[in-house]
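Let's start with one chain on its own, the form predicted on its own, as structure tokens.
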Amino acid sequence: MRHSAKSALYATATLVLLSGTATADVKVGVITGATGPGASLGIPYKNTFSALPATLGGEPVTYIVLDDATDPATAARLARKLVSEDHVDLLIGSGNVPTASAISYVASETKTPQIALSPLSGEPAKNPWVFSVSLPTTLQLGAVADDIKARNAKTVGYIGFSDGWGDQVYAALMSHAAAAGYTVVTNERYARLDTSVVSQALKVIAAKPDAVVLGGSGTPGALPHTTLVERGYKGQIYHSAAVVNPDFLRIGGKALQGALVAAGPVVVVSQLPDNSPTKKPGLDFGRAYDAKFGANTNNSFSAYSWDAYLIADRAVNVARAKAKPGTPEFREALRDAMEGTTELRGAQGVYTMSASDHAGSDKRAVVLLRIVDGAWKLAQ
């Protein structure tokens, strides 16, 4: 069954987007997860795709657009195929942190740039060819450890999926625990498709936390807040930047009402101050994709996928001076102007990447959310 769904993903999931001709001299392979437990992220990082201009730098573009099924071993493999059978000179994806962390390793082995979707907690020094576009998830505990430090709340749970993204986000919690001046009481995980955690929202419940923070994404994200919820709990709940998007709020339902969610600014962009260095990109951003989309069905993940592109389409208008799209020597000269990006401003962040940061973002890329009403209002 499992080897079906691998085999159908090859010959019914692949679109390729031409974006120019079909003799377009950039090549850029891009992996998300638009089925499997991932899809609610994977869809709209696809769809940006589907919205950009028809040049990359400056130069005609192909898209290669593939679905991992949220499976790492096959975003691995779909990595492999675009760098030695179609040639890519830069890999986009994938959208969460299993998935992009697979695919890291073809980026380093073949020496081909990746845009990692999903926040990499990989050293640059160790992988020079991997980037980060998505908000780092120690900024992202930083606002929620600024938001419990103000509570004064002392104890905190901690409930996250089973993986490295849950395993992501108790390390930056922990990291600011000092500082912050609270305790992680529990460390409780789950699977992306268990269908139940009571048993871990009792023993959070029973640790008696002032506040709880959960680690995981999209819809399957929801599970642990609707349960705290059914069982009583009444302290403050936290959520990552990764259940940002309408399912989560649909799967959540009332009881996601005041919930605080550290993301990027784009959801709220209209909420934002005229002088935020995101506001205008943000807005940017929103007019393409629902030009193709319809209108208000932008997200925060497919804002990322946009300023991807941004990153990029720099990035190439600086290497193709250097070398030939389709070269080792043109994807070097790629990897090494996206190093050089400085002060770009995005949909949701203002990036300045450096050889030791290829993440790029500050505090100007997160804001703290509240859930009111089934809706994300700009708590501060």
Partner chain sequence: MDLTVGSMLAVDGISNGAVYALIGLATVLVFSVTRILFIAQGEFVVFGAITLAQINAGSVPSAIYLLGTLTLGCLLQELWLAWQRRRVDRRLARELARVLLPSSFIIAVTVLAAPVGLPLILQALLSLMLIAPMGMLVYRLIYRSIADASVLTLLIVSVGVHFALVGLGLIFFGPEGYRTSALLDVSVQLGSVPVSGQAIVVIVTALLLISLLFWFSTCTFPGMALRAAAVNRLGARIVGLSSDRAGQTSFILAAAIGALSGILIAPTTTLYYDTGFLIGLKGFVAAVFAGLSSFPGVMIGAIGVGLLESFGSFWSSAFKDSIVFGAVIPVLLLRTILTRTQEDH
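Go ahead and give the structure of the form predicted in complex with the partner chain, now that the form predicted on its own is out.
No partners, no molecules, just the chain.
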């Protein structure tokens, strides 16, 4: 009895709070994988939203942040709930490809704009409601391919995750093969939770490639690298942007010395030249994030959430002249405004959207990092 009285009280309190704020605010539904297998990316993606200003495009804003446990079915259900019950104007998330694409179906069905925090290969013509802020894999591997070409390496070994991410990196690596003049000699796979990749490493070493590209993410990305080094591989090893976090350096330790990583510029923002377009937004982001979470806590993943905020911020400012938040017209105007994003300088790149390009980043969104003594250094 006491329990139900208490929950009734909470419900009333929540209702009062909601009705007090729901009238004019812009509402943004944020879905990230703060638990489950994607948690190590989901948590930094999520954190940014508690470090954002109280207004979005000049309007007061409410962020409703939910956790999809890295499960596509849950992500879709949460997106539906956000749209039908909370009437959000914008969906942001989620942080990995399967969950983000689960949300994209809801976005297109309910005509709610979405900014995914992971690369989505969906075509804007088919689903005009979905944008993505992340570093496209082809851009990352483009930087890697340029370096492979510069070193005149002819054969490349590959070890990646046995999931969609591993496939994506492999496909991107292959797409640059002809232009950069290398052949990919192995396509080995391992799972995130595997405790040994010795077999795969031996197979790669037996193929004697000039360089090795690894398609892992986060700390599990370090395992094939340490195994390769342990087994005596001496060639250059490349990583994708998905490994850029301090724990990767901690786990990989000395074995990572000299590795090259294609990544967004924010990790080395202080080393960027002053005329770099991403320097100022990157420093802004770092200050805002560190003010909330403590010195040097800002990271590559949280920066993509920040860029999603910057894009939304500009678009809301444009859209609010046309319609009131909370209406279908506003969502439509918001979508149009986001598609009109031109040369927007973010922490991780410069974004120019168009009807055919909803990711909008170019070569300025990727730099090559070298791991030197357990720290990221801008290569070149």
